[in-house]
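Just one chain is shown here, as structure tokens, and it is the form predicted alone.
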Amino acid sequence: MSKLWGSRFEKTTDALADQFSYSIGYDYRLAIYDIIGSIAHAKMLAKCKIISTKDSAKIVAGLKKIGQQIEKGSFKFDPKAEDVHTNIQSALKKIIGEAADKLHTARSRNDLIVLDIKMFCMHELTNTVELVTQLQKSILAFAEKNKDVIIPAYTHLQSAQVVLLAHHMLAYVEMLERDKTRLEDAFIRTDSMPLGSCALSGTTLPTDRHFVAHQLGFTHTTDNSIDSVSDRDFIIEFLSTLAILGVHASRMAEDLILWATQEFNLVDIDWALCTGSSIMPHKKNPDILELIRGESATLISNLNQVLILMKGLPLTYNRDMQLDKPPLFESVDKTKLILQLLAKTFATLKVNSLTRERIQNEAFFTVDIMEYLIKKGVSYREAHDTVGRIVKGCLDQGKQIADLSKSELKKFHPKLEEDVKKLLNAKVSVKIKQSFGSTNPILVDAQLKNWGKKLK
């Protein structure tokens, strides 16, 4: 197959450069939106009168046919072909001849594939917004399905105070709405269209690149063009986001992991999503949400091999930067199964009834006798060093804090009264927080209320 640039090489490159630089085994994912592109712009070509209108209609024709053959996935990628643009060119020369060679007019391949790469970008931005809700509404129905369930919370991974499942559940939800306005804001920044900036100069042809962009439904055509073909931020951002969005995933895999141990016990993971060991018969082995929690490396090593890729080029465009799609799909592929399993996880995910056997540790309660002291005017230090006390003296003799006779607890502070074992109880103690966005039932509720209409 012809180069694009061929004429003015004095012999073929190399057999093992082609190999070795050929980009059509990956950017082929792009040839749709290569097509979409090429009719807005061939289309502005003829509405110039840089190329006749009977020219501009064969070659939207051409384009469409090849467009209904890469939809339908009959098109035939030729792996010879250098990239995506050379096989789409060389397919419509073959459909309609001479006419095809003026597609290419007033453009670069330079700019051309940035504009693919917004398109798919745009497309997947939207699309893995779409997927985060979806997750979000898993979540949020799982927390309705169990919004009385009490557990334990940990700090340091040692057990700290109690909170309703619901209030942890609304933190994955919180954490997974910043992750969506971070896809929407890097929407934004990728929502400029840059065809039409050719190599990196622009072109003395009188083009008319805010009607293409209107063509394609971008908000804004870019400004400067030489920043048009070298830039590769919106890429980085992209991942970046997906990096933050895998850390998440990771974080809240890596909690159920935890609670479906015997140690831990407060959940049981669907056996569709579970593995089993080849020697020990008894195992139930929660893979998907290890591999989860490992891919989420992934991301982040793509976004990082990006950075490394552009830290050191000059402007503008360099062959360097073909090496940004691999990560880019990759990071994309990824991110998206990882959205769908977490959903089918905590859609079928089952709390276990022992869970209310571990919310019974009067350590839980520590903190909020504690307050009970501060409320009756006690101070801040005072108090916690009190209830350090009682603690360490309960420990010592081998009691509970509601063994306690009323003497015995005022030889701790004459402030301490019977009353205060009433405190030692999970269902008292999430009900008597008070400021917002605590465990409260009442404002979890209210909450859970709010998000279920945000995400309508």
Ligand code: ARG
The other form holds:
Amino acid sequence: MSKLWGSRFEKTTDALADQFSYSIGYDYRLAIYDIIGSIAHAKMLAKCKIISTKDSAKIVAGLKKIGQQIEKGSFKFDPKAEDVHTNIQSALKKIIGEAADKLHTARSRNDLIVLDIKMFCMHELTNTVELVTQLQKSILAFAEKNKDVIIPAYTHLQSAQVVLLAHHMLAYVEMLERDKTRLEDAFIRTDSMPLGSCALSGTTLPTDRHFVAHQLGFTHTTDNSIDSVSDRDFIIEFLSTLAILGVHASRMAEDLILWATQEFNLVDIDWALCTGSSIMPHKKNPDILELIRGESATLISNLNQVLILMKGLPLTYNRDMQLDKPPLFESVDKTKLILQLLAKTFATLKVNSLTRERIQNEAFFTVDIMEYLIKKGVSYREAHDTVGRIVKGCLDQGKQIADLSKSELKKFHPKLEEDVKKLLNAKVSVKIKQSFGSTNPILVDAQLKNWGKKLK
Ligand code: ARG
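Output block for the form predicted together with the ligand, input the form predicted alone:
All chains and molecules follow, beginning with the one already shown.
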């Protein structure tokens, strides 16, 4: 296929240079958006009397034919045609002849590529939001199913206090909700139609860019032709949202990997999401979760890649920008897999029956004992000091707090009564929490209900 800019050139490009610079190997994925955008553009050209209605109709019919082939997967992309735009342009010429040459009027590949990627991003932002919702639903169902389960919670990976498993699961739901609002927010700024900005300065032809925007379902038309062809913020925003989402997925995966160990022994991951060891027959390894944790590195580095790609580029278009697509596509594809696999993980996750034994340790209830004293007028500092002495005393004497007699308790603090021992119980510990957002079962139940309604 001859180059779109061939006539001015004194030589054909070097074969290795072609191989190095062609993007059809990946930007073919934008073909359907290129077709949809081109149809709107051809209609606008006729409406504004820039080309004849007859030529426009021919172009539209030809593009629709190519579009159908693309959707069926039967369209043959020519690896010798530089990029997706050139591929479609030359296919169109084969179908409708000379009229095809008029499609490129009042546009350039510089604005067309931005249109294509923006449409791709808007489609995939919406898909990602849907997949995040599916994951939230899967987590919520797991939480509902195990509503009464109490688990140890950790700070510094040291046993801290007990919480409802559902409360921990709802933390994931909250994290994912923020990801969703970030995706929705990114959509708002992507939703501005760049086509018709042409190379960078606009055109002398009497186009109607708003008509194109309206036909394509964009809310806005970009206001500045220079910014239109230079802007890749929308890709960076999408990638940064996916990077944060990736970090969330990684932390959830890490929790479950830990919880599934012999040492934590809180959950069982479904066999279908684990693999065995080629040498140790007893092993059940959580490989899928490990890879989810690992792929978050991909999502972070793809964001970095595009940030670094863009940071030194002068306005307007530079060919470097072609390289924004592989990291974008990779992050979108990987995120979709991660979200679906996490949803499957929670749908099949089992709570280990031994969980109850794990929450007997009296150390989980020291803060509750402190607050028992505070409620009796003891200062925070004194209460902390008292409970610290109790813990040390018990450890030194090899005793449990539950074993202490009334007089032994009184030695630690005169305001301690035997009823303090009622606090040495996980069920009580969650029940007596009362602050908004705490692990209190009534509050957690209300949140489960709220999320259930919200995610419907
Ligand atoms: N393949 C190019 C890209 O992805 C399309 C735009 C090319 N424009 C140009 N003037 N060479 O950025």
